[in-house]
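In the form predicted on its own, a lone chain appears below as C-alpha cells.
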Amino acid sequence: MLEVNRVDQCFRTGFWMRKTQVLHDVTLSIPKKSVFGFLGANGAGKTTLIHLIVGLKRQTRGWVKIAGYEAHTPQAKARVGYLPERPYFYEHLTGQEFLFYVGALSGMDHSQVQAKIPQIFSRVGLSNANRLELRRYSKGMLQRIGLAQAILHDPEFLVLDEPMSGLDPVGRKEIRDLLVQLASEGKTIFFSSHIIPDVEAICDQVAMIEKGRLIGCGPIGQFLAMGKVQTEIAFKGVSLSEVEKFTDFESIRQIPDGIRAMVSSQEAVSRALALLLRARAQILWVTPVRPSLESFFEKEVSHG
C-alpha cells in the first residue's frame, strides 16, 4: 500500500535560510491490510514524514508512492484518510454539518453524506452530539469527529497522527477497537504515536524513528524477540537478608503482599524455586515478563 524509498528532507530556517534535514534516507514499505505503528519521540520526524505520506509537502530526494501513485497526485489522495495531530474546525458548525463540508471536498454527494453519517458517528461514540456546534466539543469529542472525517469517504489507506491524542482511558479503548475493527475490514492503518502501550496493543508492523533516521522497521514481533526475557517470582515467608543471598536474583524489591523477584533464565527460575521452597517460602506467583517495544526503543535511542 504504501513504499517510501530512501527519503530525505531538507528545510530552510533562520534569518540566513540555512539548510536543515529533517529526515535522513528513509525506507520503509506497508503492505495492504495491515496496521503499521510509527513511533518516536516529539521532533523525531514523525509528522515531517506523514506530509510526504498524504501529499502535503514534497520530499527532497527519493519517493513515496501509495498504491503505486505518487503520493502527491490526486490518484494517490482519493486513496487516503488522514486525521492531522493538530486538526483544525471550523467551530459555527455542527458535527453533521461538518462532515457535509468534508464529504464534498472529497467528491461526495449530499445523498451519500446524509446516508452515512448515522453509521459514522456511531462507530466513534458521538450519537448525540451530531447536532452540537464543534465549539462545544470537548478535546476528546474533537479527535473522534476528527477520525470520522478521515473514514466518511471509505478510504483504502488511512494516515492518523497521534490519533489518541486528548482521549481518557476509556476513550483510547473504544479507538484502538474502532482502528482493529477498520483493519478487519480490509482497510490498511498507519499510525504515529509516542504511546508505545497503544502501538503493542493492535500493530503487527512497526517502524521507530529518532532524529529523523529509522532505527528500525518490520514486524512487531521480532523487535520484541529481541529483548531480554525475564520472569517474576514473587514469595512471601522468607526474611529480605536471606533472599538477599540467592545469587539468582537479578533485583528484589519488596511489595505489600511480600517480595518481587527477578530472574533471567528457566534454569534460574528453577534454581530459586527450589531454594525458596526450601527455606519455607510461600510462592505467590510465578509471571514470565516479555519485552516491550518502550525498552527496545529506549536501548536503541540510548545506544545513538
Given for the second form:
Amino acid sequence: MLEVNRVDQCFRTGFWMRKTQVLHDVTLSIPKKSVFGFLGANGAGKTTLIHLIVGLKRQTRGWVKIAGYEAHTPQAKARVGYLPERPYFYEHLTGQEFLFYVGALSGMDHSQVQAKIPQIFSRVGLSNANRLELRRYSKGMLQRIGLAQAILHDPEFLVLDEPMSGLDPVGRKEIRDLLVQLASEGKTIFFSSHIIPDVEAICDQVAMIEKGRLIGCGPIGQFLAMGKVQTEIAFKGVSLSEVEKFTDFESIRQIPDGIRAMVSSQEAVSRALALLLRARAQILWVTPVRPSLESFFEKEVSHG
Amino acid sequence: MVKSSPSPVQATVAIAHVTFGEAIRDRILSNIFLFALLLLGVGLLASKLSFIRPERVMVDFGLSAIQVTCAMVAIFSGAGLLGREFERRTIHIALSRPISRLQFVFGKFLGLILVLGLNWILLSLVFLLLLWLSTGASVKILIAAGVLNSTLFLGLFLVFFQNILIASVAILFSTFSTTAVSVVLSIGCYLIGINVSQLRFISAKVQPGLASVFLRSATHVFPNLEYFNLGLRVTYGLPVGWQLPLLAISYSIIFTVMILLLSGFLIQWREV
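Output the form predicted together with the partner chain next; the form predicted on its own has already been displayed.
Time for the whole complex; same chain goes first.
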C-alpha cells in the first residue's frame, strides 16, 4: 500500500537559510491490510515523514508512493484518510458542518455525507456532539472528530499522527478498539505514537525512527524475539540470605508477601524451582516476562 | 470507498463557504464596520452644518468613507487569509485531500469576495439611507434633483471592483509572509495605487536617476486604483461614459486573475 524509497528531506532554516536534513535515506514499505506503528521520540522526524506520505510536503530525494501513485497526486490523496498530530480545525464550525466541509473536499456530495454522519459520529463516540461548535470541544473530542473526518470518505489507507494523544485511558481503549475494527474491515493503518504499549497492542508491523534515520522496521514479532525472555518466580518461606546463595537468580527483590526473583533461561527456571522446593519454599507464582518493544526502543535509542 | 476527487467547483465552494463563515465572525471586521458607520454618521453631521447643497457633502464624505473602510476590510481580511491557515495549521486537512493549492487559494478568495460583497452592500445601503435622511426629501425628489444619479451608483459599484483587486493583492502577500507583514505591504500597495498620478507627476519632476526610475516603475508595477475613483464626477453628478467603467472592471478582473495565479504559484513553495 505504501512505499517509501530512499527518502531524504531537507529544510532551510534561519536567516542564512542553512540546510538542515531531517530525514536520512528512509526506506519502508507497508503491505495492504496491515497495522503499522511508527515510533520515535519528539523531533525524530515522525511528523515530517507523515507529511510526505499525505502529500503535504515534497521530499528532497527518493519517492513516496501510495497504491502505486506518487503521494502528492490526487489519486493517492483520494485513498488516504489523515489525522494530524494536533487537530487544528475551524472553530466556528459544528462537528457536522466540519464533516460536510471535508466531505466536499473528498468529492462526496451533501447527501452522501448526510447519510454517513450518524454512523461516523457514533463510531468515534461523539453521538451527542454533532451540533456543537468545535471551539467547545475538549481535546479528546477534537481527537475524535479528527478521526471521524479521516474515516468519513472510507479511505483504504489511514495515516494517523498520534491518534491516542489527549485521550483518557477509556478513550484510548475505545480508539484502539476502533482501529482494530477498521483493520478487520481491511483498512491499512499507519500510525505514529509515543505510547509504546498501544503500538504493541494493535500493530503487526513497526518502524522506529531516531534523528531522522530508521533504526528498525519489520513485523513486531521480529523485535520481540530479539529480546531475552525472562521468568519471574515469587516465593516465601525462605530467608533472603539463603536465596542470595542461588546463582541462577539474576535479580532478587523482597516484597511484603515474600521474595521475587528473575531467572533468564528455561534450564535455570527448572534448577531454581528444584532448589526452592528442596528448601521448603512456598511458590507464589511463576510468570514468563516477554521482552517489550519499549525495552528494544530504549536500547536502540541509547545506543544511537 | 469514495475514490473520486472533488470537482473544482465543489471544492472551491466548500472552501469559500467556510472562509465566509470564519471571516464574518472576525472581530476586526465588525470593528471596521462600526468605524465605517461612525464615518458615515460624521458625514451626516457635516452635511447638517453645510448651508449650500448639504447632499454633496454627504455624497463626498460617504463615498470616501466606504472606499477607505472597504479597502481596510479587504486588506485586513485578505492579508490574514492564507497566513492564518498556515499558522493555525487548518490548511493541513484541506491539502491532504485531493485538491490543489491553487484551488485552495481560489476558494479562500471567493469566500473573501462574499465577505467584501456583504460589507459593501450593507455600507452602501446605510450610506443611501443617510443621504436620504440628510436631505429629508423623498426618493422621487432626490432623483429629480439629480442627487441620486447613475454616476453615484457607478461610483459605488466601482468601489466593489477596487476591493476585489486590493483583496487579491493582500492574498498575494499572505502567500509568502506573515499576517502583519502582509497588512503593511498591502497598505503600502493601496497608498501607491490611489496616488499613481501623483507619483507620475513627481517622477517627471525629480532629477533623472534612480529615484525617478523607481517612481516610474512603481506606477507600472502596482495596480492603479485611480481607475475606480470617479472623484468630483460623483460629487457633482456629472455623467460618465461606458468606456471608463468597462476599462476599470476589465482592469480589476484581469489584474485579479493574474495575481491569483501568481499566488497559486507562490503557495506551492510555502512549507506547511
